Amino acid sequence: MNIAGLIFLILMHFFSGRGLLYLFNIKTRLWATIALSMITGILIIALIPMLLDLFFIPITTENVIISTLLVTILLNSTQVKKYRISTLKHITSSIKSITLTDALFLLLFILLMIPSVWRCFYFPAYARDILSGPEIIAEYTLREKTMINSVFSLNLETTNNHLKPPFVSGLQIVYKMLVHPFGELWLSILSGSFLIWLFSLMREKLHPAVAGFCLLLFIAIPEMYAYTYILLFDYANAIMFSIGIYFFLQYVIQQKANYFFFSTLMFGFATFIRSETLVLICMLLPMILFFFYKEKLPVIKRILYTGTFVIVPFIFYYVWMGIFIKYYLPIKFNVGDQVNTDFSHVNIFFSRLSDLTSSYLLGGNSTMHYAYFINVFCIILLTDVIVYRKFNTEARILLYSILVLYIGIPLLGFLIPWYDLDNTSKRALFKMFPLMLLYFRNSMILQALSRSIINWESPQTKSVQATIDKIIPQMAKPKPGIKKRGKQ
């Protein structure tokens, strides 16, 4: 493994992502900012091989390194003054704010993720969808210096994996070229950064023990944990979708346009990873229009914001499906042929909704695939409904987004015949779980539990501090028979 190449890419991920956050004036807590910078930086680097191909530039090691440096410098060119020495003091204070409970849970999370990182390093990509698409494209790109390579001369009519957006293949090309023959380590960086981001958000509203336990339930979802080392599109797609939802709700709460546009960009990247996400994004429009109406946004701004919300993800979709595949690849592919145009059999949608619920969400193989995370979510939600009967704005947005996924995933199965239940739909549910976790931080019952623990800890803390205050002066006093040393 090329350690220097790995360090180079980690730095490029951070600084390119940090530059993007500065451009959008995104301000979060330190650990959330670091994690989010890494995530967005990975997205930026994933675009480089496709962009080189669009401009007919050979995909060589030198060109990838130069392009990565240029993109990073460009994103940070107007933001250099914001990198101040005072940031070091901020880091120090943030480290000091980590409690013992935080440290114990973080240690546990690291131990749980070590097997995932090891498998990314030690084993090559082996998922069927990857081997018949992104992985083989990446391998031949290294040999032929272009993504439009001899792979497309093979008869691949039985699969469409070679036609999926180049997020995975782009990162595999860069990591195979600069780090390791198997690539894949970017997935460990992405999933680890996402978990840090989630834990930072949970800690904003919950006690460390409650936040840590909730995140532990999330990490322990068997199916989702497996895709922190099985190379596919769905885990990364879930990350981008949940980040998009989070920054939209931040826009609603803080009324800052930069959060809305950053949310739109994240939905664009989600579409870049899985193109059918565009349908789910459009299903979010009623919620968005409702909040525009509620805050009495001027009509011109409503049109501008709504158009941006749809157009930006569509651009990501169109660059690959409408330009790259249509004009660059040496094969013919018509998206219209892949979509169901017979809407008379609506019963297919309700059948898929029923099967998804009974087989994966609330019965059947639910616990085998997702452990008890969904059960815990349902219990907490019912408790909030019965006991408190009120939800804040953030909780309502998250619940609506979960409902969109619950209806939208079966709808995609109705619209797209190859969107099957036991593979694609099952993994599409990954987008729900981060939203459920973010709901936990807004749960009235969990917030009440956090307050109870904090109130219980306060007297204990005061008692310990009082004991320390008594011990320290006594330790400072000279023992009998021992004289203080003075000037001779």
The other form holds:
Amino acid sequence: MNIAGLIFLILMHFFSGRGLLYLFNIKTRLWATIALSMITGILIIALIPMLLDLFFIPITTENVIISTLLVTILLNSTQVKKYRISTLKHITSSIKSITLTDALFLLLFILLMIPSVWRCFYFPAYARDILSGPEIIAEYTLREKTMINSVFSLNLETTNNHLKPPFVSGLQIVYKMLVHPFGELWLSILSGSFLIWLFSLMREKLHPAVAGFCLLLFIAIPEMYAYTYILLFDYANAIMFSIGIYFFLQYVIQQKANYFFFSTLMFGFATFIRSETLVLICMLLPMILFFFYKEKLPVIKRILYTGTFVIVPFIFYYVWMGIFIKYYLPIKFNVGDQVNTDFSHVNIFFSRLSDLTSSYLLGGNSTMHYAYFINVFCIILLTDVIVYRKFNTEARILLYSILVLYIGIPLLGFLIPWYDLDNTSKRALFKMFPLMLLYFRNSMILQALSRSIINWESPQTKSVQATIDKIIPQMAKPKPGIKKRGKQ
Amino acid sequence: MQQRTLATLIATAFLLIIFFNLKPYRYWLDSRILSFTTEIPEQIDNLDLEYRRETRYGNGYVMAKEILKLTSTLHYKNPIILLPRQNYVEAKGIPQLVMPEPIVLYLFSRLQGVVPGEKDVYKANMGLKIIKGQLELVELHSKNDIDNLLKDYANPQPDNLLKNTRS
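Let me have the form predicted in complex with its partner chain next, following on from the form predicted on its own.
Below, the chain from earlier opens the complete complex, with every other chain and molecule after it.
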């Protein structure tokens, strides 16, 4: 393994991602920022091999290194003055603020993720969808210096995996070139960063023990955990989709356009991983239009924002499907042939919805695949409905998004014949779980539980609110000057 | 206050023990996490890339390498190999032998392959057969040769002499 190559790529991920976050003026807590920088940095580097091919530049080690450096410099060129040495002090203070319970869970999470990282390193990618698509394209790109390589001279009637967007193949090319012959280690960086981001978000609103248990429930979803080391598209797709939703709700709460545009970019990246995500993004439109209406946004802005929301993911879709496949690859492919245009048999949609619910969500093999995660979500949701009967803006947006996925996944099964139940739909459900987890941090019952634990831990403290503020940052009163929109 | 924080910590640890004793989480912990501790010593001793590929890809990978070895003896410039479907191998009594699909064969061995039913089947210039338990490559010179081999694939005769799976 080339350690220097790995360090180089980690630095490039961080700085390119951080540059992008600065560009969009995204402000989050320290660890969330670091994690988010890594995630977006991985996506930026994933684009490089395709971009090189689009400009007819050979995909050689030198060209990949130079273009990675160029992209990183470009993203940071106007933002470099925003870097502060004082940030390093925040790292020390944030480490000092880790409680004992935090430390217990962090240690546990590290122990749980070690086997995943090792398996990523030790074994080559082996899922059939990867071997017959991104993996073979990546292997032959290394030999032939282009993604438009001899793989496309084969008879490819038995697969369509070579047509999937080049997110996985792009990263496999870069990592095979610079780090390890099996590539794949980027998956550990991606999933690790995502978990750090999630934990940081959970801790904003919940007591360490409650946040820790919620994240543990998420990590221990057997099917999802497996895909932290089995290379496929769905885990990464779920990450980008949930980040997109999170920043959309930040836009609604904070009323800052930069969050909205960053959200659309994240949805674009989600589409770059799985093209059909575009359908789910379009299904989010009613919610977005509703918020625009509620906020009495000027009509021009409404049109501009709605257009951006759809066009950005569509650009990601079109660059691959409309330009690269159509004009660069030596094969003929018509998206229309892959879509079901017979809308008379709507019963297919309802039977898929029913099968998905009975087999994977509320019965069948649900426990085997997802353990008790869905059950816990249902119990918490029901408790909030029955006992508290109120949801904050964030919770409402998350519940709507979960509903979109619940209807959207069977709809995709209806629209796309190869979108089967036991593989594609089952893994598409991954997108739901981070949203359910984010709902947990807004759950009234879990917030009440958090407050009770804190009150119990510090009964003699004169200012309980001060302790709550210290342990759960987002329960602190809003600072003057910061306009908050939804009920928090 | 510190005592209560410590009590929360102990209670959390106790709840974690209960959590990992719930059936699905116990199973997950045993099969995906704790199994790692038994796998790791052997894996550390075997860091060779080829070993790791064979372990992960299994018989399909071994098979592709065998086919590559066989083709190298025939000195064809651009071999295109007609591969039987898995049911042929099973009918020959060797279910443990896994036929790689053509695209995966190309990944593992850089060899082009075709399977019965594909439109390029008549481009094949070599074919894979199992004769008396031995994997053999036969040269295909004409459409007739290919048709004969396809007939053999379609009606495989059980081979009772099978002992060894590879030539």
